[in-house]
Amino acid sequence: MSRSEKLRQRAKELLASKEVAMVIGYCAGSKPGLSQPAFITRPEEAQRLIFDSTCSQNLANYLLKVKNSGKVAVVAKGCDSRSIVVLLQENQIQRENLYILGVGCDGVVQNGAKSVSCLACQYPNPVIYDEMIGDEVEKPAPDPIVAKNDKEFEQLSSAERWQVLSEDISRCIRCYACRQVCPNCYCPVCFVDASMPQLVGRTHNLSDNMAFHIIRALHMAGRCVECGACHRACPMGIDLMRLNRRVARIVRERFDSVAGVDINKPPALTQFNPADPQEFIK
């Protein structure tokens, strides 16, 4: 029986028996080759559901939508599940109405090739479960173009790396494509959106671009699982996995911390410590 025939009967179970109310998982796309989310609630659409490369979404995005529709079975990967914890850590959805069904991940695969954010996964199997749909995968060896890349880009001076980044940055034309499908980016009115006071300038001018992302990426430190939903929706192609994979490393490094791999631990930058020397205060 393959993956997705087992993920199939399994979802048919578990709303056949009304343990579940709703299955959320992916379904063949409207075009060959591409996959979409699936909401599944009744037993014989079961069958709908699949699993393979070009299921990239990250599910735990939807989570949140459906919070009071009962309890919600998802199929997670190794980053959707790491973005579940974070879910879990702030207290925006509960344990007890969720069952996931993990799946392993030999990553995902966009426009034929496999997602940047693949390269570099460390954690290919859910963190967090409770059955798994077929065997786990091994974790993959680091993509040596990607660390190459990272090297490099570490190794500029500070305005080489402002000139890069200004230069990708300048093409976000303000869709908010990387907001929407990141599902840790769950505020209520987003920091961009504010009016009374207007926080960031709403043009797609070099500066009011760079505060958006700049601003975003802070608040996604210690949260952003590096899934890579944002760089794949980007319609301009902007690398926005180097910005997200160089905070990680920062927060990894200062503060031994990496988002959503342990339930009991704390996001990083939702402690205090006194005896932080806070170095890098001038």
Second form
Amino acid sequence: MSRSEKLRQRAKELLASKEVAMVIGYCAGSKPGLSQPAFITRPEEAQRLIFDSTCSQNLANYLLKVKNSGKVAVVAKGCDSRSIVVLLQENQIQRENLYILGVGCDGVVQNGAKSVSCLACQYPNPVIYDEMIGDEVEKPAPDPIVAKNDKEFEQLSSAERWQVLSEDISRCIRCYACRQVCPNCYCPVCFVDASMPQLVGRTHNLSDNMAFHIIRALHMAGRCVECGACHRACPMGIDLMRLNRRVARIVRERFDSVAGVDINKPPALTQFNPADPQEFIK
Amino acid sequence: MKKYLLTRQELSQLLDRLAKETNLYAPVKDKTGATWGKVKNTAEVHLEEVNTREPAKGFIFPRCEVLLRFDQKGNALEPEPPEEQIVFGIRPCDARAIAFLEKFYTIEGKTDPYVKARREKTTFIGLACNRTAPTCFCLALGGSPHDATGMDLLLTDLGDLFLAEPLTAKGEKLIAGYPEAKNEHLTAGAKLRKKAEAEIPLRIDTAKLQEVLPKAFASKIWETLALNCVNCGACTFLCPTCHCFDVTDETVRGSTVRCRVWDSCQFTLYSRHASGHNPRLDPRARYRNRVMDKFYYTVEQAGVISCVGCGRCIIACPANIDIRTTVERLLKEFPEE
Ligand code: SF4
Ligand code: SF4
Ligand code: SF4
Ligand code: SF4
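To test you: the structure above is the form predicted on its own. What is the structure of the form predicted in complex with the partner chain?
Below is the entire complex, every chain and molecule, led by the chain shown above.
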């Protein structure tokens, strides 16, 4: 039985036995090579489910939208499962209302090529699940090109780095697709939407665009699971993973913490450790 | 109207001259496709993509329109008047959208002076689409890959020659002096039109939509149509006809400006009342509003469906929502559901 078939069968059983009220997975989209999040509530609809490399959205995002739907089953790749861990750690969802159908992931594609976040993925298998659909996959070797690009970016002076970021971020149209698809960006009122008083200007100039991106990156420090959902969502093709990878690396190296991989380990920003490096306090 | 002929070389020369004389904008290549850019010569023009990533609406309805300007002492300064500009390479869907914006912003004789002033300063030289994308559906909504609505001049690429059809006095002026097209050229143009139109199989019963949409408003169907939607602004900001704005005051380096900036009905802030109450907090209601607006509200307001079938929202949607599917399902499942 193929993985998609197994998924359909299990979804059908879970719904028929009323163990869950809804299964969140993927179904085919309107164009070949694209899939869509699917919300299945009737056993016979489970036929629509698929899982393959086109299943690129991070479904953990939708768990926050269906909070009142009772117990929900969700299809989770490695990165999706890490987002779920972060949401559990932050008390946004309840574990007992969740049934995780884990899937190993060989990387998702966008415009015919493997997504850049998947090239650097170190957690292709779910870190938390109730059952695995199909086998675990092997961890890919880190992509040399991504590593090389990151290294080159690191070696630039801060003025040059600013220049590189500015070129990209000046093109941002502030549609907030990046924020909206991010499972861990869930504030009821985002700082850019605060209007009394207004915190960030709305005229899409570079400084306001930059304020949005840098504050968002800092809010995501130690919480971003590098799923790449934001990067793929951006209609302007802005390289959001460059910033995300850098922030994640700093958190990893300085605080020995990787977001969403261990549910029992408190996230980096929620604990105070006197031994933390704090040379910036002079 | 009469049609004229230009050789490929004559078109290049014309554009090179226009680039020198005035502000010439055209599709240019960037990291992920084609975008609008100011060009210095024909060589910079990039026409390989079916359409630009962003629509052309910004030329008459910019992302940020400065309405007022003050200095630090509170003296009002004149905002800069719009400059003359020529936009080359606008596609028929986007030009129809320009025509829609002009119409929308003159509803009931109330003319928006900013849109009007910019449109007056702008000349649109359009290019018919001999090739369409799988996301294009202009034909289903009364347009065509060779439609000329909203343009000042429409060019059709016949290979070595371009067929040029002026639609306005501005267009006439640009094409003055070129020879008139012969029957064989007109036939060649008509053939290309037929071929391009044949690439778009979708048909939408727009009359029936007008009956269906008001009935569907309170239906549960939106729960399934819109569950995927994450309410970002990708579809609205990239839509050539989305026209909502907010007004904001900002102080940058000592000078304060009052700007009109694009807004999106997908954002919660869009519908929040001064009291704090938000009548459209439900994300599904926000998606519904977008669909209702395109296919029903603007018909009530301006007499036309405001979706021109450019397909940008389909390409941009991170949840892969396809507005064609939404419309087809509404027509199919309503009112029988
Ligand atoms: S910031 Fe982007 S990469 Fe990080 S968790 Fe959110 S969507 Fe995923
Ligand atoms: S998705 Fe892209 S364009 Fe939209 S706000 Fe985010 S970075 Fe900017
Ligand atoms: S609704 Fe979508 S297809 Fe229609 S005009 Fe707007 S972006 Fe184009
Ligand atoms: S339809 Fe798609 S692009 Fe539009 S708001 Fe919803 S998720 Fe964003």
